[in-house]
Structure formats: structure tokens, C-alpha cells
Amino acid sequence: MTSKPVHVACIMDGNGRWARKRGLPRTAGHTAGEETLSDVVRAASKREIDYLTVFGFSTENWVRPRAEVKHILGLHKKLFGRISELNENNIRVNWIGRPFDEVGSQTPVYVQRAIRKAIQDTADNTGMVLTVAFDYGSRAELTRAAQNLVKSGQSLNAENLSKYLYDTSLPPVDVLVRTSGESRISNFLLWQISNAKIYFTDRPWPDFDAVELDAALALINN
């Protein structure tokens, strides 16, 4: 591990595929992602790792059908209702996306709820700080971030964008992991792992496990 504070990002692919494999329907690999997620949070704490960020629901991912969107917003209901264990390891958490209140906003008011709640009674924890991207699009960010800062009439350069970003409290991101087989980065944090390393691994989500966060770890410091 590095001195500085250690901030792992991930892009949980392959739920579907997992499901389909054992000839489930996609929710059902969803339900494992969520619980998969759980433990990696848990393992993540574990080892000290001061930021995690997970990416729970993209812009794009409502056009996927509505049965499947309406199961994955319940996950993540459950997920931010997780009070108890999160208090237990000292998580706070964090989300991060388009703001409720902002056109082109689609996160339905039940998941607000739970997410501002989550990160009100978590917000004393002084252990690693847990971020769901939730209808979240590094484009928009982006976009919003340049059109926030024109706004302002600061000048135009990195260091004035990155003050518009959803969430300027989260430092760059050490290590990316991609489940799966996908060699791709899929709008995610465009900005923030700009210096990144990048963890490609064959399995999806589901069978993501603590042996593979270390090798992700591992590239840290190589």
C-alpha cells in the first residue's frame, strides 16, 4: 500500500451473463452482483482501502427493460438500507450522479430517500468512504462541470473544471476493475483515472472475490 489514501473504483459487469450461464433470469444475477458487492465492500474495509467507488447504474441503463430497471432500483434500495453493517465497519457512504433536482434527472424519489438516509446516518463513520455512481455518466459530469464553470467566469483550465466535478472531495483513482472479460471503461470516472492502472479480469461480477481485489491491489504499486 501507498502512504497516500488508496482509492479503488469498480465497474461490476456480467451479472446478466452470470445468470444466463446457469440458466437464471437476469435478476437473479443481479440479486447475486448486490450480494457480491456487500462482501467486496466488507473485504475492501478490511484492507484499509480508504475509497471505494462502484458503478451501481449509468445514464444509459435506463433503456434497459422495465422489469430489469425496477429490480436493480430495489437492489439498490437495499443496498443504501444496509445501516446497521455499514455502521459496523465504520463505512461512510457517498453517491454521486446527476443531482435530484436537475433536468434529466431519472433516480425515482423511493432511492433518494434511501440514499440521502444512507448518507446521513453513516456520516460520522470514519472508515473507508463508499461511493455508488447512481444514474451517473461521466459525460454529464463533464459537460456539467464545463457548463458550471463558464458560468462563473473563472478561467477555462483543469484545475478550475475539476472544481465543478460531482464530488470534489474524491481523489483520483488508483486502481479501475473491469469483471467480465470487457476491456472497456464505459463512460466511468473519465476524469478521475486519468493515471490509473486498469484491472481486466474474465469473471463476472458475481464471482468477483477478495483474491481478486488483491491482484487488482497488487498493481498499485508495480
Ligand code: FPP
Second form
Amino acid sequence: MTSKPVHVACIMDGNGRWARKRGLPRTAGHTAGEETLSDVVRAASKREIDYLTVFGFSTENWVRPRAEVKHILGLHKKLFGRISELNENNIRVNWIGRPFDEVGSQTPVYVQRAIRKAIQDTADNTGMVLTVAFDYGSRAELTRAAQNLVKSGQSLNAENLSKYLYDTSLPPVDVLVRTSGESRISNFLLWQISNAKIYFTDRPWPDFDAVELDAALALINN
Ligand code: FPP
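Next up, the form predicted in complex with farnesyl diphosphate in place of the form predicted on its own?
Entire complex below, previous chain first.
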């Protein structure tokens, strides 16, 4: 008997507040957030998690101050560059977001390259799939899916619509984590979380750890 894949999704919120509390610039919070993510990815790959999907950068995040956007983009390059670490842990990198060649996409070429390279260099791994949502928004995903479905001439139903999501291989989310005391979904994976449990924690993302991850996982079968 094959069991259903386990899918955990994370909205990594609170980097700015974590930094402010320490008298540091917001960028220091994002830097700490990227390090936490790398730890959480490793911890997740050692647990019964088949898919980990994280909200790295949203379609709404482009309006942040230029210097902050540039810093966050640099951190994505750093994350996607952690190839040997990812390979050591048998993790396959994946990405969802506005396709680079479509109208509206804002992903700079150097981030596109980092994403493509990480996907290619980890393609043979058979363990956990790490999906980074970059330039991602659920409304954009669903609008595009609906448009493509209409264009295809197939009938408009849930099964057919799901064929036009950014990544049709992603299973439904089992548990959605949101850090830093916010209890909102913020346009993340609206279709995929239709039956998910939700784990809200007051901890800001840089303080999220394996103990919190286990608490989120414990919700799945309760
Ligand atoms: C929320 O903190 C986080 C983001 C805007 C996304 C960026 C996430 C990271 C840099 C973590 C590492 C992830 C990757 C994929 C490199 P916030 O700025 O909204 O915090 P605030 O609400 O306290 O201001």
C-alpha cells in the first residue's frame, strides 16, 4: 500500500519585526530568515515530509523599498546556490510563480538562472521536494489557470482547472504554517490548501525551528 504524500507549506512572516526587536535593519531579519529556512529544510527532509513549499517572494512584494527587494532577491540566489547541501540531503528543488516568459513576470534574469540551475542540479534527487514560491500569487495562478482552461475549450470544472495550475505535480497541502502571530493566508496556495490544517505560531520566522515543525506536523492526523 502506498501512503499519501505529506505536504507542508510555510508563510515565513516576521523577519522585519524580529530585526526591529534587536535594533537591526530589516535586511538582517531576512538574512536570518534565509538561514532559518536552510535549517528547517534540512530538518523537514529528515522527517516524514515529501513536499515542503515556502512563500519566498510574492507578486505583492515588489512594491517594497528597492534596497529591501534587492536584498531578498540576493538571499534567493544564496538559497538556490546551496546545491551541495541540498544534494547531501537528497532534496529536489522546484519553483512556482509567474512563468518567466509571460506578461507580468518580474523575475530578474539572475534569479531565473539561479532557479533553473538549482532545479537542474538537484533533478536526480529522490527525497523531499522543496518548492520555492517566487513572484507567486494565488490569484494570478488561478486566473491564468482559468484563462488557459477556457482557451483549451474543455469544460469548466475543478478537475480540469487543476490541470492548469503552475505545478500539477504538487499534492494538496496537509498543513499550512504561518509565523509571527498573523492569522491570514495572504494569497498563498488558495487552491491547494482547501483541506489543510493551519498552524499559526507567534514566533517570527527567524525563530522557527524543528520543535515548531513537529508541532505543525502533529496537527495532520488530529
Ligand atoms: C516576511 O517577513 C518574509 C518575506 C517578505 C519573504 C522573504 C523571506 C525570506 C527572506 C526568508 C528566506 C527565504 C528565502 C526563500 C530566501 P516580513 O518582512 O514581512 O516581516 P514583518 O512582517 O515583520 O515586517
